[in-house]
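In the form predicted alone, a lone chain appears below as structure tokens.
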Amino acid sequence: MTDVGRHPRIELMTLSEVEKVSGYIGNFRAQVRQKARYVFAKDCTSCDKCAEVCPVVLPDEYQQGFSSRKAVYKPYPQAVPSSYLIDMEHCLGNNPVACTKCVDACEKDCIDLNMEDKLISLDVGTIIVATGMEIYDPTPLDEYGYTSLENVVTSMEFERLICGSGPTGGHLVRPSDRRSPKRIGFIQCVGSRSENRGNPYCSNVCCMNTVKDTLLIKEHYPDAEIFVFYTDLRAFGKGFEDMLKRSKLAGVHYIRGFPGEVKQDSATGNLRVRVENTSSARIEDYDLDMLVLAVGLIPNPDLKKLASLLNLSQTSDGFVMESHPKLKPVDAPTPGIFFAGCIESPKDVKDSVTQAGAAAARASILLSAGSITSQAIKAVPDLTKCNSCGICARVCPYGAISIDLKAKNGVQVVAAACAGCGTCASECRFAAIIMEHFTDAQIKAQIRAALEEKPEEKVVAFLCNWCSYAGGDLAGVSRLRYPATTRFIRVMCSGRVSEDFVLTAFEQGAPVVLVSGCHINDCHYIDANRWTVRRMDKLWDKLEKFGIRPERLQLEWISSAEGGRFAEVMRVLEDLRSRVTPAEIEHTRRVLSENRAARETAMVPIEEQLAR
């Protein structure tokens, strides 16, 4: 970080908040928020004079509060700028002024308590976010007494204990006595790995968290005992296997099972732990002088508001979602923004060294190309048909359309930042937005041809091309049976498909139509599907409406990895379809063709249909 903050061409800016971004890749302008320091960095010298007169103590963030900082402090030992700054919510110098102690210590003139925020525009090429992660508060796993046992601390806390640089000096010391623990208990999977407590999944790192502890212990206090409880060890990576052994050889025991009570002992503070050890089948009992849980990591608390600034999509368990997990794992669904570190995953700090340098990688191939190429696939608007409504820009997940509503000089797309889903053009009442490529006339002419004979026989399967036609592919190679009764017409995204693609489908007599994408929040374009889920449930109440059951429509999520669950989707449309009657399509037919004028009328601008 040192050398970053002394770079000529590196701009360090901390204590920042990127507020809004717009643009496209290329050409990105963010505004940030610069937080007042009410400290001029580059004059400070860090003499700690301030701190020495502040007359307000609060507990130290970083050593998880086992020590105290001042209102005026520094972060950390090694922070750049290695400057001093005020926690202005609790200083007494402010609203109203109480006391300036700090400004009469100040030998340089450093300290301004009327400083204010700063509002700066940067214009960028790309964007690389590395917001890191968050470590699991523990708090509501409370069998484990760490809300009320003071002996009970986390992995995080425990590294402050055990730092030559934390509250103690490395000398590891249990918080109820400051005695040296001799018997120490690490449980691990704390938030992680469980569905109804924690989170879902592994959070990579703990298990040789502990691992390397249980080390640092064993070299400072080999007379330690040490016990871990785990369900599965997960030692992947290079020489994190001899890791795991050189601990078991210095005498760790590892004991498969979780601790289900903690209980502590009022006289000693000591705490007794009741295991079910599961290799041994046996319920047993440790005393211990200190438990450490391994909590897991969870997403930057602040990236769902992030997200939302630079259209990212997240998956389900709160990280963001790459453009693909194989061929581009650190580009975002955005063009021009790239991730790195734990933001996409849990990893440890190998790993987020890895993505950073690939993450650089590609952000210096687009800023030293000088021009980009991207998929012929785009939208392009008709202006002679739009009336600028604005539906197409609230819909865009890529915010490449905009418009002007008080000049109504129709849509803009740029081109650039467009990605090709087509939910612009299926929201789009008036038609009057074109998809290259996959454009409604070549769509709808490849639904007539599916179903130009014998359309009652035939289910049309409108299919996602990123996550449900690539299921298909899984299946076929996987060499699954499934009927062959299913015509697929390939899609960019699901959002693509129209309520008049669906219609246009069952007036050519199909009897049962599938719309099928990814799985919500794992959409290859952020959030498009969502607005089929919403298109989806519409259709249902017009197909309601015109007396044609509403589950002749399906609409499945079925992912790449899936082809198991696309062959039985498959089988459950087959057995859907021979329940159809000729007298229920013969009816859909004539109600949709009598109602087609309408739908037609209805796409026609309300200003050329008053001048007809």
Second form
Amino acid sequence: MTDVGRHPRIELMTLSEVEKVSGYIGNFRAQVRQKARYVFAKDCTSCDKCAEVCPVVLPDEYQQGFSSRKAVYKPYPQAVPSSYLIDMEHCLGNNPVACTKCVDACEKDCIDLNMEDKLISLDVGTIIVATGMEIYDPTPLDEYGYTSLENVVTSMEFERLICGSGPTGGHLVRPSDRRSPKRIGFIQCVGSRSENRGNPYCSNVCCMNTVKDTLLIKEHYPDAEIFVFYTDLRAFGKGFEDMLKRSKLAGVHYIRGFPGEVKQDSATGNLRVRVENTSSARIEDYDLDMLVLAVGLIPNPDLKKLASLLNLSQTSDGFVMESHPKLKPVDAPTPGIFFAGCIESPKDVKDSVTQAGAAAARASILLSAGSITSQAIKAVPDLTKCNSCGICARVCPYGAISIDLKAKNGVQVVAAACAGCGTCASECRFAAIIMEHFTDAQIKAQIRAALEEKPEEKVVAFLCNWCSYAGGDLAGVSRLRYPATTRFIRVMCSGRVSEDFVLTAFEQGAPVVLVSGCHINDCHYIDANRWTVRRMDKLWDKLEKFGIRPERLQLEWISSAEGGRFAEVMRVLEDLRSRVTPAEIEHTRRVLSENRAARETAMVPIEEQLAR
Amino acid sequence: MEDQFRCMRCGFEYKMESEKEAARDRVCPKCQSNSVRKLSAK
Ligand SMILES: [Zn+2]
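Having seen the form predicted alone, I'd like the form predicted in complex with its partner chain now, please.
Starting with the chain above, the whole complex follows.
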């Protein structure tokens, strides 16, 4: 951190918050609020004289509340910049001035109680987001007594208690009586790997953090007895298994089973933990002096706000989603934005450093090149057709489309920001957006070709490029059998499948139509498949109004790893197809062709589109 | 708020909180299909 602070080409903006981001890869503009620190960082020598006289005493967040700080303080000893700041929420000295003791005590005159926030506008080419994580608050798991029993602490609190720069100078004491604990327990997976209480995912670092803590305790207090309660221990990284072995050799007891209750002896503050040991199949009691809850990691609570600023998408566990989990693990779906560290998933220091290096490299490749090569699948507006309704701008997951709704002079698409999902083209009612390489004409030509002969024997399936089509590929290479009646039409995203495509397929005689894409929260175009869901709801309603059985239109989310599911869906579709009668198909054709004129009043004929 | 849903594969109807529904895949509790239609309020 100190190196970053000193680097001539890195401007470190602490106490700052990004409030607005506009633009696109290579041309981002960020508005940053640099909050007032009320101390001139350059002049402050951290002499501590201001804090000595400050009358306001508060819990020290960095020390997890085990010690106190003043309203004028340095967040932690190695803070960069190495300067004090004033916590104005608690300072007595501003507005009206009532105290100002720190101002009087500061010999270098570096305190200004009237300092104001600064709004700074930054033009940047790329953005790396590394907002870290928070720890799980174990309050809801009250059987462990975190809120009621003083000697039950979280692993983060334990970290401060055993750290040389901690409130006790590294002497391990328990909170209730400041005695050195002789028998210490650790409970693993607190708030992790639970569908009902806490979070369903593994937090990745807690097992090895506990193993490290047990070795630390044994190093300083060889007589301490340590008990670790767990269900699985995940020691998967380089050197981790060896570390776990060392912990076991040092005499740490690993007990397979989670405690059901923790009780305290009110006279001594000692704890009794009851646990079902699943290795010995017995209920056992353990008397402990102190209990550490190995709490899991959760996404930074501010991530939601940041995600909406930067068009990031979050997976169901709340962490951000990568552009591709294997091929672009540090890229955001929005070009020019990269991730590092626990913003993407819980990870340890080594993995965070690796990812940070990768993100920095990915960003510098772009910056040094000065230009980007982008794929040619882009939305191109046809201003002669555009009615300036703005729906395309509303549905674009990338904010690549802009429109002046007052001027009504048509939309603009920033090609560098457009990722080519085609949602805009599907939603446009005036055929005013041409999706290059996936034009209406090209897709309709495929529909026609697929249904040219014996349409009643075919199922038309629109598959997204990244998930469903790849799932079909996997079904193929896995030699899975499925009926040969399905005709696949590949689109980049299920968001590209317009109402018109589905109705065209039915009009051409398709008994059954499938729309398939990535699972919700896994869409490669941020959230374009959410528009697919809305469109499907509308289509089902519409089919019903036409007297067409809505069941003939199916929607399935199939990932690239679900080859088996792909084959199963194809079998279900064939079963559905076999039950669609010739009379139904004939009726559908008739109704839709009668209605086509109304549907296409604003549409451009295929031949004309092909000519464009 | 709760919405009414109907599976377009097996016909099963169920209710679900709108917020929960929007957070992840719609899945029919009976046949696991994603062809789940939100029935518009009538
Ligand atoms: Zn169903």
